[in-house]
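Shown next as structure tokens: one chain only, the form predicted on its own.
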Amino acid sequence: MQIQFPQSFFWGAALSSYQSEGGNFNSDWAIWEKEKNLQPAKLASDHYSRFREDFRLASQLRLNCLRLSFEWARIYPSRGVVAEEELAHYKEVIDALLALGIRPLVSLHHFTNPIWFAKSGGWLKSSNIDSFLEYVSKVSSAFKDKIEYWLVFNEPLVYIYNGFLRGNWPPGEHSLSSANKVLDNITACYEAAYQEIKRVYGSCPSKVSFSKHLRSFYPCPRFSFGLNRASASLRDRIFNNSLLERIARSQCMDFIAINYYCKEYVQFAGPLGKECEHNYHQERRNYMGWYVYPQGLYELLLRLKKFNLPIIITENGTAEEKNSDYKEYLFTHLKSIGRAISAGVDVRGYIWWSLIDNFEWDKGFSPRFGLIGIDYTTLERSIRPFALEYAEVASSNKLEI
């Protein structure tokens, strides 16, 4: 059996600046690593210096798009101060991609903030929104003739959940009221950023959205008088639906960008519940301990059809130890996308996380998500075998199953 994808389909991979570039010492994560004695990013994968090599490898893999991010703290090392040399660096980055015929999708915020912004109250203060909008205006003006697709924020609810509820990311809070305040500020900022990019671009083509993390929530099968099911349903409504519906009402979304990785079993622990800690489940887990569930991507794509917007999967991927597991994950998720397209869902592209192995936040360097492996002693790059099979799909627009 063969699945045929649209001729204009985006086949890509993703990167984020802090996780891959190295040397982002003006970002709040650099301070956090020291405070919490975490493995530091330091040089990361040295993509900042080796971006041309990485892009050549992406081209060898027949990718036609790449999702990357700009580091706000590099471009604005101090409030209101633009580092023109860093802006010039990102122009070289984008030009290198375009020269290879690879379309850039650029994220403006991928979890990290400048230290000066964090110290001034960060996203807890609505008065700080203007600083981010200044950055948005500057960057979109500088790249309006080079970049069509913008992702203003990456996974805002993941950022809020880890930074303001769980407290395992900066700024390390455990406050529902703070989380709600940040959500309101980021939502307002996103809508204002959308309008600013549209103003800057005028009649020039622009597509603006944000990457939304989605997860398949299922109740823990342990008997709970229906409480586990209620918690799973609430998590689905809050973490999967609410923000998308809120932004859709504002009509500030040109396409839906989703990141999908796994299934989560939910057990009751208060109304919102928590991830099930019991090993009752027989499904395969990846290196991260995540339940692999490609059917969930199909189910969620069908649900997104109601928004009547094009969809790009801006992250999907896995960390494994065996090539066969990478291949199985990739092909089963592509099959789910093919099924969704056949069911009338307007999916325009698929982007694997990640192009190269990189720094995975509080998990450090041990998880390996890359199409391209990194030897962190020598920083030598090597294409993983499953990536070559991905290249065959990307070059033919066909999946043999």
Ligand code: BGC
Given for the second form:
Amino acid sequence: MQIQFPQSFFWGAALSSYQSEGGNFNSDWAIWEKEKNLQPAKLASDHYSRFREDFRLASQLRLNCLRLSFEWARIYPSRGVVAEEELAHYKEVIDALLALGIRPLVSLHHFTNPIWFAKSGGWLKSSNIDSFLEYVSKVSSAFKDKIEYWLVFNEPLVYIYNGFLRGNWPPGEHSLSSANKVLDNITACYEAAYQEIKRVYGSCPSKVSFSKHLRSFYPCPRFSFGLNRASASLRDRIFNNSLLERIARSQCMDFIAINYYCKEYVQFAGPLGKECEHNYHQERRNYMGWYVYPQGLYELLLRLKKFNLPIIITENGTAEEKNSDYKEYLFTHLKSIGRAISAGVDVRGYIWWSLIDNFEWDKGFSPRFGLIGIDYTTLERSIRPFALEYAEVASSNKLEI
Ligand code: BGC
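Structure of the form predicted in complex with the ligand (previous: the form predicted on its own):
Expanding to the full complex; the earlier chain stays at the top.
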């Protein structure tokens, strides 16, 4: 059987600044790593100086789009102060992509904040929203003729969950009321940023959205199944649906951007439940311990049809040890997308996480998500074999299954 993808489908890979650039010492994560004694990002994958080499490899892999992020703390090292040389650096980055015929999709916030912003109360304070909007205004004006696709935030609910409920990311809070406050502030900020980009762009084409992490929630079949089912469906409602519906109502979304990785079994532990850790299901788990579940992507895509907006998968990927596992993950997920397209879902692009191996937050450097592997002693890059098979799909726009 053959799946034919729509013409001008986006075939891409993703990166984020803090995870790959290196040298982002003005960001709150740099302090967090020290405080918590975590493996530090330091030079990360040294993408800041090697971006040309990385983009050449992306082009060799026949990718026609690349998702990356700008580091807010680089551009604004202090409140109200623009580092013009860093803006110039990002101009070189974007120009290098455009010269290779690779379309950039740029995130403005991928989990990290400038230290000065975090110290002044961060996202807990609604009066801080203006600082982010100043940055949005600055960069959208600077890149108006180069960048069409903007992702204002990456996975706001993942950021809030880890930073304000679970407390394993900065600022390390465990408070439902803080989480709610931050959600309100980030939502309001997103809508204002959307309007600001539209105002700056005027008649120039712009497509603005945010990357929403979606997950397949299933009740843990052990213990009290009924309660587990209630928790799984509550998680699904709150985590998968609520924010998309809220933003869709405000009409501040030109396309739906989703990040999908896995299935999660939920066990009752208070209404929202908790992740059920048992591994008796005999289902495949990747290096991160995540349940690999391509069918979930198909199911979630069908549910997104109701929004009547084009969809781009802005992240999907895995960390593995064996090439065959990467390949299986990639191809089974592409097949789910093909099935969803045949069922009438308007999917316009697929972006693998990640282009190169990079810093995986509190897990450090051991998980390897890259199409391109990195030897961290020499920083040498090498294309993983499964990436060449991805390149074939990208260049033919077809998948044989
Ligand atoms: C995040 C990335 C992260 C990846 C793998 C995504 O949810 O956007 O920053 O590296 O998951 O965990």
